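So this first bit is one chain, no partners, the form predicted on its own, shown in structure tokens.
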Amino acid sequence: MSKLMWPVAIGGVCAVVTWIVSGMLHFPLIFQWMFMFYIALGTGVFLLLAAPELPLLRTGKAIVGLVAFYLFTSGVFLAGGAILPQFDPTVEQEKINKILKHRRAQFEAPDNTEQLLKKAQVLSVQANDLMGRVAKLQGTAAPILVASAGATLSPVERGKEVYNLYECYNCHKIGGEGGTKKRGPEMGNLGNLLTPKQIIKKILSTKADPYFYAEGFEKEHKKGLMPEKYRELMTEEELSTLAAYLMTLKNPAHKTPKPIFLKDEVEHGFTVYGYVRDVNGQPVPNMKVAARPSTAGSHAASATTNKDGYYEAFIHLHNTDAGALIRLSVRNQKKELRADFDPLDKTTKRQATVDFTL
């Protein structure tokens, strides 16, 4: 009996140590249970080695014993295969094909595709201008025509696809989902804290040349847990659409930590940024966005949306202007926001986001 107790005791100690260490290393719970399963199998092997010899079976009993042992071991392996997570190469291949699909299209497209798209954008702007004049004469709102490259997904939908294809959910949570490795912050309110340019710059930054880190994640930042492979892997299109998707995450109920910027000066200005899109979620380019603070002596600012419908207006504000009302307008739409910032905070960017739907 003492021979059987030693394998059980050693297996128990290994299980406790493995569970604690894997938890400290932030392994997902399913992996922790996998480790327990393997330790149990190993303990079972040593129990068989330490067990007393079975009586020798002959003839029919030997065949029955062999078949029973085969069925038992097969059942154990089949049960383990059904319970434990499995690697599906077809799923991974599908992800790779989706990532490469847009890159193949760039090489397979005719040489004049870019020129045609630029001409289409110019014609779209001219058409919008003409329709705006007609609508002004008629006293109605003008519809917006946006040149399309034939994509079936909106920039936000494409960005969400990029997020999933690169498996960003392994380290980050959105609305409480994902982030099994607990290496990155919750991102459910990221759109209220960062501009698209800041998001892209963070993705491309390295441990040697950091841009900012999330408050409370300084240890992970110093370890360089954010992969640097995206500098070589991700295209400009993937970066811009991913940023567009992340900019839609604006739920203050989610505890997204604020960014701690390491080099940039945050005083003497306030940035208002966002997207102008149509009702179908498509970007509206070349649209002027005006921003005017209510404080005396302040200067108005304006910005024009780019091809992604993004604008960014910098307003010159001082520490004494904290809480100032800022009025924004795009065509016939108007919105207001407060320049809420702490004059004593030297690490948090003074900025806010406002989106428009035309």
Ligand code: HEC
Given for the second form:
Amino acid sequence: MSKLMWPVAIGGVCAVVTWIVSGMLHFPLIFQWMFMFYIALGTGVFLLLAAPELPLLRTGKAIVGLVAFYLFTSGVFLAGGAILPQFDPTVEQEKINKILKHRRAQFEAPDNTEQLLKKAQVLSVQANDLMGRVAKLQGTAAPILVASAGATLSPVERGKEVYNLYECYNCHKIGGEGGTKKRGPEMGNLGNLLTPKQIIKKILSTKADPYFYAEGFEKEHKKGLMPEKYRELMTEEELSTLAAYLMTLKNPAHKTPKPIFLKDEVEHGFTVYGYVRDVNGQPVPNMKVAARPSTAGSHAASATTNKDGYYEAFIHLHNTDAGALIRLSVRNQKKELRADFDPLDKTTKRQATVDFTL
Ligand code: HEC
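Complement to the form predicted on its own: the form predicted together with this ligand:
Whole complex next, starting from this chain.
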């Protein structure tokens, strides 16, 4: 009996240690269970080795036993193959082909198409901006198609494809869906927090050259969890369409963490914050606040009030934009404020507060 206890005890210790270590290494749950399955299998083999010999079977019974054993092991293999995640080379090959197709199109294009491509990218970002505004007016997103070299997809659709091709979903979720691991932040409200340029800069940043980290993810950021390989792998077209796609994710119900900028950003941003209340002084939650700087080339920002009626809008402003007018609007109310800051002061947070009573 004690002969049978040993494999069970060792298997148990292995299982506990593997579970803890794989958890610490951020393995997804399905992998952790797979490890448990392997350990159980190994334990089973050692149990069989330690088990007392079966009585010798005579011809007829021996054949039946053999066939039964064969059916049983085949069943285990087939069920395992159907349940466990599989690596499918054709799926991976397809992904690689899609990535390469766009690269080839760029290489084979004559010189002046490069300029055209750049123009298409600029257009795609502008189109996306417009789309955001149209969506705001209509309450739904309307697809705008802009032809880009070698693709019949709209920039946003292409961006979604890029998101999947580079497997961002391995760590990120959109509206709580699509991801298998919980290593990175939820993306569902990214469009309300960042500009396309900031998204691209984040993707290109490295541990040695950081840009910002997502609030609450300081530890993960310090560990360098977000891969640095995109810097080498992604083309400009991929970066700009990916950013265009991520900018369409504007659902304030999804808890995307705010960016915490690590350097310089105080020079480029201005935060407007405050409360939206009704005439009785009660907070108005889920209310859109739009902030539009009057400076040329700057991006409009929008924010949504939380349950306390509080909002915070981050506006992209440069040092040279000191004193710029910012137009705020909530429902049909409009207010203006001047972005007063000292361009030489690089430590004081640039911000102003504006409250609304609806
Ligand atoms: C291996 C895991 C991993 C993968 C894969 C990954 N990320 Fe991340 N990402 C993270 C982690 C962790 C953070 C939070 C820490 C930080 O900000 O550095 C993060 C943060 C971000 C942020 C900032 C979010 C915010 O709320 O401020 C953006 C944007 C982002 N990732 C985009 C991407 C895109 C686009 C891809 C695919 C090309 C991608 N990530 C792939 C782990 C990953």
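If you're wondering where the values come from, they're calculated on a predicted model, not measured in any experiment. Whichever C-alpha set is largest while still superposing within 1.5 Å between the two forms counts as the rigid core. Numbering follows the first chain given and starts at 1.
If you fit the rigid core between these two forms, you'll see the Cα of A290 move by 2 angstroms or more. For G216, a C-alpha deviation below 2 angstroms is recorded between these two forms after rigid-core alignment.
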